[in-house]
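Single chain ahead, written as structure tokens, the form predicted alone.
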Amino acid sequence: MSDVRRIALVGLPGSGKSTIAPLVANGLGWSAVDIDGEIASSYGRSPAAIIAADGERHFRDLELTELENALRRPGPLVIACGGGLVSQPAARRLLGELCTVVWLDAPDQVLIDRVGDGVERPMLGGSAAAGIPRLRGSRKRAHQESHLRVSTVGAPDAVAARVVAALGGAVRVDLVERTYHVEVRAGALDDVVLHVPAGATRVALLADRAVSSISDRIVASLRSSGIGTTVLEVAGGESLKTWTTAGRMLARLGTAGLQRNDCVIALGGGTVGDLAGFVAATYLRGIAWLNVPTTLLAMVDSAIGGKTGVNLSRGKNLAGAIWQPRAVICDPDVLATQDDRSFRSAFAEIVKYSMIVDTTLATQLDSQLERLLRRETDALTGTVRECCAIKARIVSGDEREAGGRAVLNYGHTIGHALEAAAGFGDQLLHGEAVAVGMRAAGLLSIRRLGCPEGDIGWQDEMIARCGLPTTLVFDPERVLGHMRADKKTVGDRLGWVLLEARGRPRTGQHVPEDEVLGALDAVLAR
């Protein structure tokens, strides 16, 4: 995981790469470099002159060299790529791995009008009218691999401002096969269309009907961009995550005519994201999806990491797939209308992060809790972004849950069992269950690993200050029975996440059942 520190602008001739790059750099306080300009400066000839004298292949070698030189520069950087740079597999690989790639695009006629007769652009073959459509076709696949697509119809300053807004402060999730971004800012909802795959002609918006006004905004934006949109309304909540519902949604994607290049958008809380991601993972053996969380819990937790799925009668999330979203778009402004109980339940995950990693979140909670509970946008933006950065860093190091990602399960061993015992309904929210699960895990951490009591005391006090439950009414033996069905069980042994101290978790801890029952007795009222 990292912040965005390299932005590469790609696009056809006339798209404005050289103009937009310094404007974006200025907006971010970064440096800018123009690959064609660097070549001309280094070799004393324009790209057109080099191609005319030495051939296109020689020029492409120079382009790749200059890109490598640019990527070695220290500090954050905006790169204006030559139009044909993305046609080189080696360059495309470097851009995808090391940069956030933004495709600057405009209709063919706009580009033709900008470049004029195209005589000075050898790749147009002497005719912009013929060359632009030809290049669009040949570079289509390369451009569609970009992380964002931004229209350059309009004033350059406005285009640059849109790029700055979308990527300034965004979090990168760096995985082995691909990278995606988490955008956290007020107003991000209005730019969801930037993240839709460039080749998509149709989108299925799987939306919680409780946020229909937000859904209407996104639909209007998609359709005004020429993207056909089908809305699939659902009622959020754990009861949504069933095989029956997943099958019904898959059938509706087929009826809507979605193809491999199309996209699903999840709009709602964590359960909507879990279901939409699972449907996207299984439809046509996997199509792209965007996660647009509308609850605080989804923003700080489930929206990132690609864990999708449905519940089975035996337990929570026992059927699913790891299918990473194309992007996650978090707009803290939408939290203003979230009901207070579910809003506060999300703080269990925020407190969890402050316990399992070395982070500033504990300080933020101590100093800004009242502002956060009042839902002040700037406070929420900073806290959500920090949680996203933590989750992204953990996921980036362990996408497939080989080991390190297990730290995220602190408090969830008992939490999931409590949810199962409650029937996965609204009687007990996820965060409420995790809060009690963390209290039990904290007790076991003190008893088994010698975790300082002051660390767990801070955790328990913060849980109470957030308005989360400290005890629940359940039979410990019944909860223990659900724990035995936990998907983290290997053989007949359940691996716990416990703490040596705040910020020092240990995974795979085996705890005798009598000690587990003792911890359950301490946090459950019969």
Ligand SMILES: NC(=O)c1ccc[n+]([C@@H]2O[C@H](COP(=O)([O-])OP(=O)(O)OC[C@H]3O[C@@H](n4cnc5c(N)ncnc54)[C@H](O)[C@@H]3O)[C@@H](O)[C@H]2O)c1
Contents of the next structure:
Amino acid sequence: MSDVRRIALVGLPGSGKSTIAPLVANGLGWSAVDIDGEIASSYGRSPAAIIAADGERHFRDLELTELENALRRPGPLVIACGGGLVSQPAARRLLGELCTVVWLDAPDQVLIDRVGDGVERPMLGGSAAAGIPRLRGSRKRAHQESHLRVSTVGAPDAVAARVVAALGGAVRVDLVERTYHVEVRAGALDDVVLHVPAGATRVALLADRAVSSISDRIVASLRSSGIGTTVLEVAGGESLKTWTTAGRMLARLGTAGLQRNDCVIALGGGTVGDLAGFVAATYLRGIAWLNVPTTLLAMVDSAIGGKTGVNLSRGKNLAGAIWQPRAVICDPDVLATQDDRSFRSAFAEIVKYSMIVDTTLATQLDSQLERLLRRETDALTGTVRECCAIKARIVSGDEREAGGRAVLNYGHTIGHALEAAAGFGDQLLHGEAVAVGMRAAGLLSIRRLGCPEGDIGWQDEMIARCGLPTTLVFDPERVLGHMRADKKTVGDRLGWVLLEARGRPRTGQHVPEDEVLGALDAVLAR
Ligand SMILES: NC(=O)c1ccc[n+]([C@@H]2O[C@H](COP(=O)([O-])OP(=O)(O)OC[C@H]3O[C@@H](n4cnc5c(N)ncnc54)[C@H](O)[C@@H]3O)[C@@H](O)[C@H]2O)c1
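Switching from the form predicted alone: structure of the form predicted in complex with the ligand?
First the chain shown before, then all remaining chains and molecules of the complex.
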């Protein structure tokens, strides 16, 4: 993970790249660079003059060199790209890997009116009216690869403010094939439309009916942008995550006429996200999806990382796919209506991050817990953003759980067995099971790896302060039975995550059964 440090503005002639880049930079306190401007000052001639004298190929080489120079500059930067830069595969690769690419767009007629006779724009071939639609066609695919599409109809200050709001505090998830962004801010719901892939003409909004007023707001903004929208309303909760519901949703995407370029949007808690992501992963062998989480657990954990799936009768999440969303949009204000028990259950994952990585999160929890529990927007924004950044960093290093991602399972070995023993219903929430699982893993960490007792003491105290259970009533032998069954399902991979100290996890730890029973005895009441 890296926070956004390079924003590249791309778009057709007249879209406002050179005007808007310094405004965005100003709004963020960054520097701006204009690739065409740099070429003109380095070579003492305008791009048009260079193309007229030395040809387009030569100019494209200069453009690529200037982009490479810009990307070598230290400090965060907004780059106004020349319109034709995206026609070069090498430039597109650099932009995609190193920048957050924003496509500034406006209808053809607006662009034609803005460029006038277009004499200083040789790629228009002397006629803006003919040149703009032609360039739109030839650069369409390149523009559609952008991370965000922002309309530049309107005052430049307002357009720049929109880019600043969307990307100012965004977290970047860097994966092998592509990068996506996690927006975390009050009001981010209004940005959902910016993240819809540019080629999509139709969207299926798979929405939890518990948040139907939010769903209405998103539908209105999609439709006003000309995107056909079908709402598939569902009841959130674990019983949603079935093979049968997934099949029904797939059939409804077909009926709604979604095609390969179209997009699914998940709006709801972790159960809606897991189902919608799985449906997007399998429909037409995989279409784009956005995740708009509406519970704290989904914001801090499940929305990031691309694990999607449904439950089978044998256990949780046993059918699924790793299918990354195009973007994750977290608006902490939507948490106002979440019920207290499920809101608090998410703190188990927040405490978990505080234990497995060296982070300022523990200090945030110590000083702001009351404000977080009162759901104050700025406290929630900071904490959700920090959790997203931690998860993004871990997932970026190990997208398919070949190694490092396993640290996220701290507290989950017993947690999953407790959920199985409880029958995967609402009787025991995931976070509640993980809280007790972490207490047991903490004890084992002290006993087996010499973890300082003070570190585990902090964890246990924080679990209690968050209002999470510290003990549960279960028969330890029964829980152990579920752990054995889990081991059979996942093969030899049931290794424990234990801690040498807070922030120093060790994965793949073997723990003899008698010691597991000892730890279970300490956290379970019969
Ligand atoms: N994919 C992953 O990496 C991952 C990670 C952790 C957990 N999960 C999964 O996440 C699921 C749990 O997610 P969850 O805790 O969000 O549960 P959930 O989706 O069941 O939501 C909890 C309840 O809150 C309601 N709700 C949602 N948003 C609301 C809002 N803003 N206001 C009022 N009510 C609202 C829902 O209808 C539901 O009744 C589990 O299935 C778990 O397996 C997945």
